[in-house]
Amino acid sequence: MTDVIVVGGGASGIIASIIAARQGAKVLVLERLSRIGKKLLVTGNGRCNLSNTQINLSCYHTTSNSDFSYPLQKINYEMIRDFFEELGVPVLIEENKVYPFSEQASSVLEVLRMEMNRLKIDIQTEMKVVDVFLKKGLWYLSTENGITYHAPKVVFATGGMANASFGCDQTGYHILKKLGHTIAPMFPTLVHVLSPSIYCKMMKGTKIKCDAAAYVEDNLIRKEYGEVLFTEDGLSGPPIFQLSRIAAKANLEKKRGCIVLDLMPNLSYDEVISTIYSRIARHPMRTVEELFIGWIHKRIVVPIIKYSKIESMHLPAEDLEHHHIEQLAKTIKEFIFETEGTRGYKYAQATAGGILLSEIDLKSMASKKAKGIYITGEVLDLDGDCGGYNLQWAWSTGYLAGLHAAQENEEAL
């Protein structure tokens, strides 16, 4: 008889199955797609950002008041690094981000599959679980194609809503809600931010390194630095992804949000004014538009001038009044883009919200609502920043769930 069924063949489900099998449990993995680990293949732009050497709890977000530190501290980065090195995957570290030395996500999935094969873990693909019920101490799982499986312990590693092409949908949430769990409001995160600003379309395809700050109701929430990409309908790029949770949450709560770009973070407001005056002194006959060429990305110059409400781009620079120069400097230091939430789950890397952590024993990942049920990874109400944080959460929670699901007394650690 199967001892542990793992529902979901993503990162947390795979490691849960391996750890449970290493404890001697007979394990079955049910995956709704044609193969396991598909989402893992695209993480880190195909390089697989396995983890981060600095797992700072401030890089995680949840609506729950629960202390979520235990999984991340008990099954920490060092343990996960050792786990993969034992499987034959040494790590490569870039600015605290951890990648496989091969820089191929496919190699990570291959060694995991080899270990699953070695442990004789039964993998059943194209098996979407649609219902679960308890009978005489066993959990019965009904699949969409009419097959029913049963085991005393079940690990739900069904993932979030992000990117449905990798098997993510609401099924896991519906089943866990039926078992008594509460779902915190969900929204996409690590995703492109939408803005109605006409300047986004004007600068479409342009990238610029700058400071990006997220505000909600005029309150600064978070600031990031990096390469911002302007698109037809908003803003993208690494710093925007980090701020997207704030924009999405503000939209969900019907609060006014905006992202403010500082296009010259290395200069103060007064230094920008001084630089403009210096350029005018050198080239008084250049037009306002020409004044910025060579200093600021050409495709951003016209939007800056228009946003600053300068009457004409062809005005000689020497004719600029002081208040014009102040307006230009203010725009360069505070180019404001109102936000209207984000693109949907199809484009998101992660899901915010989910099963409340207060309903989980975070030392074992066991459900407090249904004995014998364990819940891991993105389906839980916790999401991390870019940089390997979400995969570390998947590894940590999956490891604990697999370890404890295979134990009769749940005293493995």
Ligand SMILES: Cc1cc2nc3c(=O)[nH]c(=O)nc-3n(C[C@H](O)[C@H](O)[C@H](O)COP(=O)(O)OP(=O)(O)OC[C@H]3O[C@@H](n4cnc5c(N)ncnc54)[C@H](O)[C@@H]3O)c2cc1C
Given for the second form:
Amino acid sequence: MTDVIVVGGGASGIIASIIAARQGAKVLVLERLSRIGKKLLVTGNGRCNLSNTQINLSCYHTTSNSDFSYPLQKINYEMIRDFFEELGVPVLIEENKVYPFSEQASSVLEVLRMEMNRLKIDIQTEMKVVDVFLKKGLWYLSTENGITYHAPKVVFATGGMANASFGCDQTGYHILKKLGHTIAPMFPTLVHVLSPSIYCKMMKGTKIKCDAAAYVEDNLIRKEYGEVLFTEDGLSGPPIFQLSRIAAKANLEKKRGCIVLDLMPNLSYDEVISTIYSRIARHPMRTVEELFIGWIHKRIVVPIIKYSKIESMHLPAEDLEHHHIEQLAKTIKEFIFETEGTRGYKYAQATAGGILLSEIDLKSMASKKAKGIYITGEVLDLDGDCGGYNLQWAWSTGYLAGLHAAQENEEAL
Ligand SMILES: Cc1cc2nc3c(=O)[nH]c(=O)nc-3n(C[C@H](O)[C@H](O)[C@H](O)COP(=O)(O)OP(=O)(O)OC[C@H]3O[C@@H](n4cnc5c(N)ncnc54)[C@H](O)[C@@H]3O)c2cc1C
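Target state, the form predicted in complex with the ligand; input state, the form predicted alone:
Okay, now the whole complex, with that chain kicking things off.
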């Protein structure tokens, strides 16, 4: 008889199945897609940023007040690094981000699959679990194909809503809700931010290294530095991904959100003004547009001038009045882009919200609502920043669930 059924063959479900099988449990994985680990293949742009050497709790977000540190500290980065090294994947570290040495996400999946085969884990693909019920101490799982499986322990690792082409849908949430769990409001995160600003379209395709700050109702929430990409409908790039959670939440709560770019973070407002004056002094006959060439990316010069409400690009720079120069400096230091949410789950890397952490025993990942049920990974109300944090959460929680689900004695660690 099967001891543990794992629903969902993503990062979290795969590690849960391996750890459970290593404890001697007979494990079955049910995956709705034709293959397990499809999403893993696209992580980190195909390189799989599988963890981070600095797993700071401040890089994680949850809507509940629960202390979520236990899984991340118990099954920490070093344990996950050793786990992969033992499987044959040494790691490569780039600015704290951890990748497989091969720089191929496919190699991470391959070694996991080899280990699953070695442990004789039964993998059933194209097996979407649609319902669950308890009978005589066993959990019965019905699939869309009409097949029913049962086991005393079930790990739900059904993932979030991000990027449906990799298997995510709402079934996992529906089933867990039926089991008595509460779902904190969900929204996409790590995704392009939408802005109605006409300047996005004007600067489309341009990348600028700058400070990006997210505001909600005029309150600064978070600031990031990095390369911002302007797109047809908004803003993208690593700093914007980090801020997207704030933009998405503001939109959900119908609050006014905006992202403010500081295009010259190394200069103060006064220094920008004096730089403009010294450029005018050196080249008084250049037009306002020409004044910035060589100092600021050409594609954003016209938007800066227009945003600063300077009527003519062709005005000789020496004719600029002091209030014009102040306005130009203000734009350079505070170019405001109102936000209108994000491009949504289709483009997102993660889901914020989900099953409340307070309903889970975070030492074992066991549900407090349904005995014998364990819940792991992105389906839970926790999301991390870009940088390997989400996969670390998936590994840590999956590992704990596998360990505890396989052992009757819950003092497994
Ligand atoms: C494009 C992209 C790039 C990313 N890059 C990174 C990165 O570099 N580093 C990082 O840390 N994070 C990254 N992430 C986020 C990370 O991939 C996820 O947080 C992580 O995979 C979550 O693991 P999981 O096992 O909880 O869920 P998933 O990996 O989503 O796995 C869930 C699995 O459950 C299956 N499933 C769902 N419902 C059912 C059902 N009812 N029955 C049976 N099976 C079901 C799904 O098909 C899927 O295979 C990225 C995400 C995306 C979309």
